[in-house]
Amino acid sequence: MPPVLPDFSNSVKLKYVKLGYQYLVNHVLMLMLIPVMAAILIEVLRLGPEEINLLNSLHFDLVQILCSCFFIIFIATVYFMSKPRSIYLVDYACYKPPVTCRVPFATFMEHSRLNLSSNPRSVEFQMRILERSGLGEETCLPPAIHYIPPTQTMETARVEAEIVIFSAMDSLFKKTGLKPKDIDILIVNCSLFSPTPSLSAMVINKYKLRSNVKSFNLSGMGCSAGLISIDLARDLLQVHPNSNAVVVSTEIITPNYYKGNERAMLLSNCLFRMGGAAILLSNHRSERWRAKYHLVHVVRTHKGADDKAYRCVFEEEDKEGKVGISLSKDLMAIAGEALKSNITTIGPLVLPASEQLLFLLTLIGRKIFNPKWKPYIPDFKQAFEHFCIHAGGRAVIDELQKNLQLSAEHVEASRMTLHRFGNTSSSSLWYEMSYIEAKGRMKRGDRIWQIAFGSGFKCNSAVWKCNRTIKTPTDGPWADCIDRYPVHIPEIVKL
């Protein structure tokens, strides 16, 4: 028997429909404005001649002339000052570690053996990391980890650190034309490796910066660093008129390279590799038309106040005395929590009246209706062109793939990113934001949302602005390779 009504979901454009639902709902102030403007059009034409005359007759006082002048440049005057300053993103550089220092698969799994002779089971078990991690072979590790045994100590840490941080700082000064004395504000962040003198002071000694530099070093804030000193920068910016802000953002490998057995700090080994950049903002009216982006929002996420979340990434001795970074198999389900909290905070300041509209009904109908309904989940591709999520590993870029229902285009810059450079930690970001531009996808008014997970637990969002159409850069870390990528990566790469 045919059915009595036609299959509606089958013969009505459900995709034209949700554009249009969209569309009305994103301009319904213009809408309703269009036409409260043609009335008042078609009572001015409609007006006769003595209405005309009245109004050619009205005298105005100078008095009330100068009043209401001074009033409307009295609160122009206090809107402008009370407007929080942009801040550009005038440029930035990564780090592009030389062929000397890749680690292929076959001589990882080789130190590993060697380094792991006592334990086998060890050795095994991250042969099978390396398999899933969605890594490639050409990621790096510094010169002091490929002796055997790792040569861990503060001189081969330092020198990894000089290597990567100033080699990032002279890409960024040529890229730019910026001078060290042109510096005011100087933050460096790096988790694990906090020597004294600091990171910072480093950078100061080896430029010359001047003895007025407002520096600061950030260590111990894990992986999503990175955001935080954007958001301090932005801060700084704030109060500091006409000034320019530079932060490197970097992990240092070498003193903590784990040489243990336990499972839980082996993996760091697996994913952690060698990376730095350096971000030049400002808040110099002239830099608007150079700059790449200027920051819209920042939004920061802290989930430290719950035990589980604060041990989840933690760093300890295990039971031989050794000192590594252990992560919890809860990592993923408290990394959706934050992300869950920090989008909760994010979405009213991004989306568009439409998600936020169908967000609202969907909660209104589970607290009255059924609490079983299916929550909404905002579509956050209507508010941005393109995605920057942390490579912290391939469970990581899954996870959100899934959840904030993206393409595998849209998180194609993650996934390469982490196959090319591995976990470069606070840096990560950067280097997907370089692989999008090196495509030619950077347009003129597209919005990217960075998002960085960290120890603590943590997670950060920052949200730019593109303020011109980017040309495909000829240097920069992917310039030799990217003609190359995207590439398929499997689930398992067998060793």
Contents of the next structure:
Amino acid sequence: MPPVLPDFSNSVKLKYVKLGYQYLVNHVLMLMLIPVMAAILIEVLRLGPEEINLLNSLHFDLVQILCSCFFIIFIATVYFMSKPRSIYLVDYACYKPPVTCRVPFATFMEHSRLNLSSNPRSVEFQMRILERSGLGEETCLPPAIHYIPPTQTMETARVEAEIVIFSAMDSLFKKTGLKPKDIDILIVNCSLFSPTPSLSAMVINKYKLRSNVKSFNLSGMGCSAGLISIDLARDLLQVHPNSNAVVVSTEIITPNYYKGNERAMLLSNCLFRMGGAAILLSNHRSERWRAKYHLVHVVRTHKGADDKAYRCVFEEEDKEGKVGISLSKDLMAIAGEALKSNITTIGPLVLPASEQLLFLLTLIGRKIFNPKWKPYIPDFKQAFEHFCIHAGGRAVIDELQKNLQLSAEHVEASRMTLHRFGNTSSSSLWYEMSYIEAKGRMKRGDRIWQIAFGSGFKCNSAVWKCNRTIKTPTDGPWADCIDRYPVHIPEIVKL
Amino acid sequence: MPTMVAAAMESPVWGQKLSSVVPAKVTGDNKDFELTNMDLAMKLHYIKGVYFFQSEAVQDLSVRDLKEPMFQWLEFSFTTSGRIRRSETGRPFIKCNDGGVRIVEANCDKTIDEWLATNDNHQSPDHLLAYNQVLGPDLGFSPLVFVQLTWFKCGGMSVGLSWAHILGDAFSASAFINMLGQIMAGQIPSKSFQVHNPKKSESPNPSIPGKPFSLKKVDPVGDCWITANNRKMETHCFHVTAKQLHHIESTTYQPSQIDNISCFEILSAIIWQSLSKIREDSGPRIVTICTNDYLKMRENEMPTNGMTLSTVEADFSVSKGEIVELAKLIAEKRMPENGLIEELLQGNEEGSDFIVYGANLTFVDLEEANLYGLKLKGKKPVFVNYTINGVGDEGTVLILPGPEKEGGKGKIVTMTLPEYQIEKLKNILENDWNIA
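In place of the form predicted alone, the structure of the form predicted together with its partner chain is requested.
Entire complex below, previous chain first.
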């Protein structure tokens, strides 16, 4: 039909214009260099070979030559010394819960009805949340939560911690060939379970780590603590040369299953599931060849100065004295604000020049000409090949997909991780990376953006670059089910 | 819930902890499993089976060792992990949503031998070892199967299976629990389970058109599937040793008369006659017989209600007749009613509720059931008892295979009858037949 064709040709034209613009701006330096090189070449050809006798024409003597050499060597040394060390992610291992921990929807709902028998409205609420949650039928809860009522004691919490952490660490040792004695730095993050001695002490005791290991235990820092741990590891690895750092990210569910009726607090019961990951980072130059990724940027944004953001994820007692984590209604709005803040910082670091220029121009335009212009949202798809958005819940992923204008394939890793494993808090980013690898999509040079949100309210990002094309792994949490994915997740699952 | 010391004084079984076990693999797509009319006829009844193991069989077996194989076990007969839902017409079906099986862990203050020796005049305490299951009032969230693991003071353990009859009959229940032992021993069934398609009424005798006598309509139960009794019922169980059986057989009839009469028929005849002697109306004249005629092998099959329900009418005075005549009547003149039951329930649009066991005095033949097939660490249970809950006022008698002893197996007779009948019946059986 005649009306359609012009539209089509218009959009094609627009696409080529856009591509042309991007190429031009991103390679402007190279493009400027070409005429310069051409000019020099023409000059050289014109002058002829006899006149090219630079050494003679410059009239240097020995002292000047030596000084110049030393100067060059000095500059080079200063440059190499002050360059930050490269941080390599050698490998990581995610915990795969056994089938004995599996919790289908029907079982979860039944247990809820029995545990909350005095308040059927809370049960109805949980059912509605579960139907729309985006979780699948294979997510897992620790053994203590399978009891009616759950057997929440210090002992059962420790049992869960041991199962998850030791399993992930054993997996990591096997994959990387790392010996426990070679661990120089150990960082464990688990937000809601913080016993004494700490979980990092538990790891040191189990694996008999060295007495001068630098251990840290981060608690209370929410779902974004995984990237905080990575940031801490990076800073430590700058100071300590030739070191290995192991980061363990997990969330222990057993002590935190909410037993009351408050709706804002019941939400976390529906979404949080068992999971954990152990990551090996190193600054050894020799790891350059076998490391999977290297760390490019970590950007941390904290909105805690704002009272509303501070209180939006708050652990407190309900009217009956039962402790739970209350999620406020403005969570999504605050998350959006935190994301904007984070993007503003990370944008200039990662976006190609073309996008930055457009953003700058629109910003100037809005300030000077017309504030009603739509703000230009930079196209982050130009900066990254893969996105790992913390699988905090379906709403979070939907919101980010909308804000960053991502396609379904970009958020596939996040959605499928939410479906298969639930919200495993700080370790979910690693399950997502594992998904991308399992699908064979991780190629050398790919850039990955990990975004996590957490209580506080924090938005943390990490940017990794893939060091070598990764073959589809035969082990790992997705090995037995990757062929079934991606699955279509219905809007509402009928229970 | 924390154990209460006071309760331990009253009940020897204490410290119950509930949890759930689900199939290891997702059943997928929330399959809907249709129930046959025979299944629906049995919906108000519950089977309880208790298996006693001495300590050698369960030494070093922790709760985890018992629970872990259960996940794989439930993959096979996935209907047992489902839940009852109603279709638009109100007809119940099973939604295979992996709700799972409920596990109860409990402790007991007695030893196994002390428990088995308790042959008291009160209600058989075995009911404490299998959870008292009722489907409803929250019908869609009631487990169809409970498994209770009770540890005894001597280190022995009992496995108590509570099974909703709507899923299948006692043969299916027994095959189901036996499979757990097989999986624990590493024998995984290789093929997936067949669903048995019930053949339409296979009665060799032309069935008389009309209503079945083995079914009785009860007041609507709504979503709470248990019927109330008008009389207080009691359960009593006793062992008839092989020697006693032999003695009975030799005294009641000549070898030439034996033909196709089994122990079940003899024992049923004895109990029928003894009961009619103590009842004022010299009844009952009609009894229901429940036998397993067509589906011998239940291994590797989905649970089903495949037993044949028949009625027997005595046209002579039961209390005065010969045992052998009565036994022959049961063996040869019983009228299968499965076809009639199917028809009645097919046309049951108003959704009436029925009971089968106890509608008339019912005798259930479980002689061929492989009750001792559940093996833990290669050891058989030392004793197995089955009872039926939700029995009507006329009562039910189950004839089970006995445990292996020198001299042979013998039979176990478990009777659920009105309280006032049990005492008198026991007297007659002891005096006349030297059993009970």
